[in-house]
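Presented below, as structure tokens, is a lone chain in the form predicted on its own.
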Amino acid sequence: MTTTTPAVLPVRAQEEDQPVRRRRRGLSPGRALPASRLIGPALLLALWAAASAAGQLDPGAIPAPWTVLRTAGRLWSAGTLPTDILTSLERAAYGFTIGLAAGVVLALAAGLSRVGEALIDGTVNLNRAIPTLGLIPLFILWLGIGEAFKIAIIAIVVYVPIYLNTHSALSGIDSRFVELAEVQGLSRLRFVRQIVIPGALPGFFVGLRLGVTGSWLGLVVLEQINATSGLGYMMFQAQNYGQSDVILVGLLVYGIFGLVSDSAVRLIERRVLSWRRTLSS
């Protein structure tokens, strides 16, 4: 009499082996669509042009969508639209760098050192308290009424924000993992590249994505103070002589590099932080 059993058993701890799908939740959203992030500035487009061609909106004050195309083909023809942009981009990215070098040094040094802290958190907490803006008149008593005052205030949005951010994930840290790191005898150099630097990514990348709006924020300030070009120059220029679609333009190029740039941001974080379970992973 035969049996059947040592057959079926393989069989049932090859199943046992594969790992278990859970199904999602309902409360679960689930991945994100494709260029989602655009339905709703698509929405307010058609909306805008919608009220625009029933003649609900003021052309002198709120002027239709093609208008303000044709406005920023003229610009772009006559050079003055590149030239600006090219000038912003340059203002925004030099004190970007600054800006995020300046967070994360000092994030570093404030996590990592009780000292650093004593000596770092305070003074930061102090200039958040401090409207950044209300440091306009100063820096350029400091620094004049050139470029680098514009930079240093650029720099000064957007190192906080970063800083605040990783010294909260830093500080945030599971103990565990430090006394793991001490039991299993790990250097400085390797603490600080396998779990510090981990542990502080997520809180990295929120306060990346702050300093990347507020860069583009206080540029538009900036360039309306003694600027001879940049998008916040022609939007002055434009309010002087009442041309509302030029300021439009101005808003619609700062609206789209925000918005690409925050949707670089958080590609990035997506790449880097593939090992943490989200609701949207």
The other form holds:
Amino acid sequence: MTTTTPAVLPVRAQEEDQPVRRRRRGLSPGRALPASRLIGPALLLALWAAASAAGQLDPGAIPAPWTVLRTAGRLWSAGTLPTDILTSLERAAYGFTIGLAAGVVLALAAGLSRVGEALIDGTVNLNRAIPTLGLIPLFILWLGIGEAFKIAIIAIVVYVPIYLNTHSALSGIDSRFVELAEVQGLSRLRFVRQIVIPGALPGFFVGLRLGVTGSWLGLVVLEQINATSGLGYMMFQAQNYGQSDVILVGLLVYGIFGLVSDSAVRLIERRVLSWRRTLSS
Amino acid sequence: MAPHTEQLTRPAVQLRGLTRSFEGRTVLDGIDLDLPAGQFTALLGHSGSGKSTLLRAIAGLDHKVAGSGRLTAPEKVSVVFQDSRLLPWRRVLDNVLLGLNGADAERKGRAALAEVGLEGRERAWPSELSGGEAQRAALARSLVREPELLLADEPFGALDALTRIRMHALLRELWTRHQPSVLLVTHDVDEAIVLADRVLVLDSGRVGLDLAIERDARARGEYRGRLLAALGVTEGVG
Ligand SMILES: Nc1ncnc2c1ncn2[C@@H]1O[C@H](COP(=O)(O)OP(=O)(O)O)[C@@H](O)[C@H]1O
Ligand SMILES: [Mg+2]
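Now show me the form predicted in complex with the partner chain; what you just gave was the form predicted on its own.
Below is the whole assembly, all chains and molecules, this chain first.
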């Protein structure tokens, strides 16, 4: 026999030790766990440590976490690790800064003027069609094997996604807001400053995050293939001498770079785009 | 309605032979129309009859639309859209101040928000407002510019019935206080009768009916019948 559910739920909900809220399946993912982004890596680390302690891993291939840490400490106090880190950071920072500036300036020029669009957009898309890492030999010929070519390659890897996302956000401005700006009598400058640019910021941040990831990717590849100094050089040397612990130190530092920079961008994004109420807020 | 009589001689909007067409299809077909200063006019018409096209022509928002005819409209025109069209990245007060200059702009903005009953919500984000509140903020944004002509394109179309009634009262009150000419586009016959002193029906690209409304409840039923007939709607008996 079927009975209809009595319509007394809200009343029932106010009985003793019943929550005052009616239960309803929430579709947003719920509140973020504290430091939730660290849970996965921590778990992986624990597994690695457990397997090493149990003697399940070949220490020559995958040394234990504590070995890696000890090696890191040794390299640090010997002064080579800080120098290598600094060299790598400097490359990434220069390349990223130049790429960021180029991406934003080109996107603004192409997004805000028809002439700029005609000159720039096709060119950038042509550039995008060529795998940037394939440009390495040419850039070495042009710029030599020093710092300049590395910075140039990183800058290219960074500027492309920043340009593409910012430009498409700039040119995808809602026509309703254009109409509003006309009605409110905004000058062209104010229209750009108060409507076009804020409206394009979400797209810019998508590009920025891709750019940050790209800068580390470019760095790792450049330093692995054409290393003469820096973290990649350290790892390259270690490979020759079979020092897997040193290689892992290098990977660890790269990983920290990536995690920290991505978190920083997310933090800035959350502050700047605080008007957005999304699932993750 | 005496207050505006001395202004009625100088039309705020003057249309002569206004024609607009999209891809060869004529939407406005030689409209002649005078809107006296300070008059509250409602524009009725079927969906697709060209109400928005006419309003956008008067607002000067139809740069790319083919057409001819003469049009004079005041310098200071404000538009209220069906969506509140608040910029989501600006707080409510900053939205009201959009495009406003001058030292006491902020004071005016706060006053306008207070006038529409949004005092205390100046720093809210648009996403935190209800539909009615957002539309009131949009109303404040257009009033703060002290327009001579207020154009509104189905401004209450997206609101629920109760909110709409409150918005009607608010709009009528604001109109009485600031006395702009108003052209309100709506598809709601009752809304037109309640709010306006004159109701136009747009039909086949022309003004099919031009009806003066006495602010006197007795004639309401008759107005309603005539407007519905002009719109080609026959009411069921009973
Ligand atoms: N930008 C446009 N391009 C092509 N046709 C349009 C455009 N805007 C409006 N129209 C057409 O003009 C007619 C009138 O539209 P509109 O003025 O929006 O009607 P209403 O506001 O009365 O519902 C409609 O048939 C519509 O399809
Ligand atoms: Mg319309």
